[in-house]
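Just the one chain here, laid out as C-alpha cells, in the form predicted alone.
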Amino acid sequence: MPTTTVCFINQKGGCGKSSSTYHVGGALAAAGRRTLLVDCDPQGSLSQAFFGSAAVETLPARDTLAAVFDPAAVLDSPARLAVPTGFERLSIVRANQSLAPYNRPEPDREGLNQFLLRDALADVTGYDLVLIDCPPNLYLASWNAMLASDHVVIPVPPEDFGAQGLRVVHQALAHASRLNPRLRLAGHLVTRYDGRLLVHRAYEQKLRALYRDTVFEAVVPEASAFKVALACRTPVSHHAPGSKAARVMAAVGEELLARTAGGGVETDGMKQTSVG
C-alpha cells in the first residue's frame, strides 16, 4: 500500500495545526498505522511537543528539516532525519529556528525549491501515513508541504480569527494543485470547540452550511486532557487512552483514513465563500 501524505494547513496561528498533527498522529499510531510526522514550521512546536524546547532549539540544522532546504547541506539520505518519538510506530522529522531563513514569501517563484520536500519524502519509506505540520503562513514551507501531499486538512477554530482567512487558503490549494494534480482537500476540521459558547455553535453551523461534507463529522473540543498530555510530552491517545479527548482523536484519525481513501475534494471545485 502506498504512503498517504497529508498536510495540516491554515494561515492563522492558534488554529490547532500542531496539536491536531500531534494527537492525530498518536491516534493513528495507536491504531496500528506506521506514521511519520514532519515538522515544517520553524517554530518547532510539533518537535517540542515530544522532546521539549531546550532539546529542539539546540539541534544542529543538519539534523532538522532545514537540511532539506539548505543547498549547501550534504544530505546523503533524507530518511535519516526521521527519528523515533519514543512511541511505537510513530517517528518525526524535527524542525527548529534553522528552517526560518528558507521559509520565504512568494514561493511559486522559487523554481525547483518548490519541490524539495516532495523529493526528500520520496526517499523515506516504510510508513502508512505522513502528516505534515505547516507554519501559520503560506510561504515556501507550506507551499512545499502542499506540493508533497496527497491531501490537505484545514483546522478551523469556530470563531472569526480562525475562519476569516479560509478563502486565501482555498485559493492557495487550487494554485498548488496545478503543480500537484493529485492534491485533494480531505476536509475542514473544527478545532478548539466549546459547545457551551453560542458563537462556537453558530460558527460550526455556518461552516457546515457553507462547506457541507468537506467538514469533518468529528469535532475537536477545547479539553484539558490535551493540555495535560502535551505537558507530559505524550499524545493523548497514549497518555489518557480512555478519555473523551482520546476517543475524539481516534474518531478524527478514522475519518481521515476514510476521507483520504475516498479521494477527497477537487481543489479547483472548492467553494470560495467567506465565513465571516
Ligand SMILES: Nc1ncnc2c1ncn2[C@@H]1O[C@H](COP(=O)(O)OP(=O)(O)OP(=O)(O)O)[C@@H](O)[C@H]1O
Second form
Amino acid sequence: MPTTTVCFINQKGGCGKSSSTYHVGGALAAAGRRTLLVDCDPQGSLSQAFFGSAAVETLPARDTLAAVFDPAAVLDSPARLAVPTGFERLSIVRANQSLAPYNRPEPDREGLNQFLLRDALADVTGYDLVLIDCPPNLYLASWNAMLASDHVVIPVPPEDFGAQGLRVVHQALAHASRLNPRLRLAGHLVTRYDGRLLVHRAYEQKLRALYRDTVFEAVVPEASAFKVALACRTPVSHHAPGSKAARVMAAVGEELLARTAGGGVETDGMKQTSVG
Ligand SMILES: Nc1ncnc2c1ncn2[C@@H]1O[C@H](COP(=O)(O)OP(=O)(O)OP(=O)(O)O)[C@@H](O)[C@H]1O
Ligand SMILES: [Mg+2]
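Here we have the form predicted alone; I need the corresponding form predicted together with this ligand.
What follows is the entire complex, opening with the chain shown before.
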C-alpha cells in the first residue's frame, strides 16, 4: 500500500492542528496503521507532546526536521530523523526552534527550496500514513508540507470564520496545487466544539452550509480528556482507550482514511466558496 501523506494546516493559532495530529496519529496507530508524524512547526508542540519541552528544546538541529532544511546537511538520511514515540506503530520526526530560521515568510520567493520535505519523505518507507503538523502561518514550512502532501486537513474551531482567514488558506491550497497537482482537500475538521454554546452550533451549521461535504462528519469536542492525555504525554487512544474522546478520535481517523481513499476534493474549487 502506498504511503498517504496528510498535512494539518491553518494560519489561525490554537485551532487544534497539533492536538488533532497527535490524537489522530495515536488513533490510527492503535487501529493498526504504521504512522509517521512530522513536526513541521518550530514551536515543537507535537514533539513536546511525546517527550516534554526540555528534551525537545535541547535536541541538536541535526536530529530534527531542521536537518532537512539545512543546506549543509543535504546528505543526511531523512529516515534517521524518524524516532519511535514509545507507542507501537507510531514514530515522529521532531522539531524545535532550530527550524525557525528556515521558516521564511515568502515561500514562493525565488531561491527558496519548496520541495525539501517532499524529497526527504520520498526516502522514508514503511509507513501507511504520514501526518504533518504545521505552524500557524503559511510560510516556507507549511508550504513545504503542502507540496509534500496528498491531502490537507483544515482544523476549524466553530467561531468567527472571518477572523480565521480561511479564504487565505484556500487560496494557498489552490496555489500549492499548481506545483503539487496530487494535492487534495481531505476536509475541514471542526475542532474544540462545545455543543452547549449556541454560537458553536450556529457556526458549525454555517460551516456545513458553506463547505458541504468537505466538512468531516466527526466533530472534535472541547474536552479535558485531550488535555489530560497530553499532560501524560500519551495520545488519548492509548491514555483512555474506550473513552468518548478516544472514540471520537478513532472516528476522525476512520473518516480520514475513507476521505483520502475516496480521493478528496480539488483544492482549486475551494476559492470560489471561501468566506473570511
Ligand atoms: N478538542 C480540544 N479539547 C480541549 N483542549 C484542546 C482541544 N484541542 C486543542 N486543545 C488545547 O488547546 C491548545 C491549542 O491546541 P493546539 O496546540 O492543538 O493548537 P494548534 O493549532 O496546534 O496551535 P498553534 O497554532 O500554536 O500550533 C492546547 O493547549 C491544546 O491542548
Ligand atoms: Mg500547533
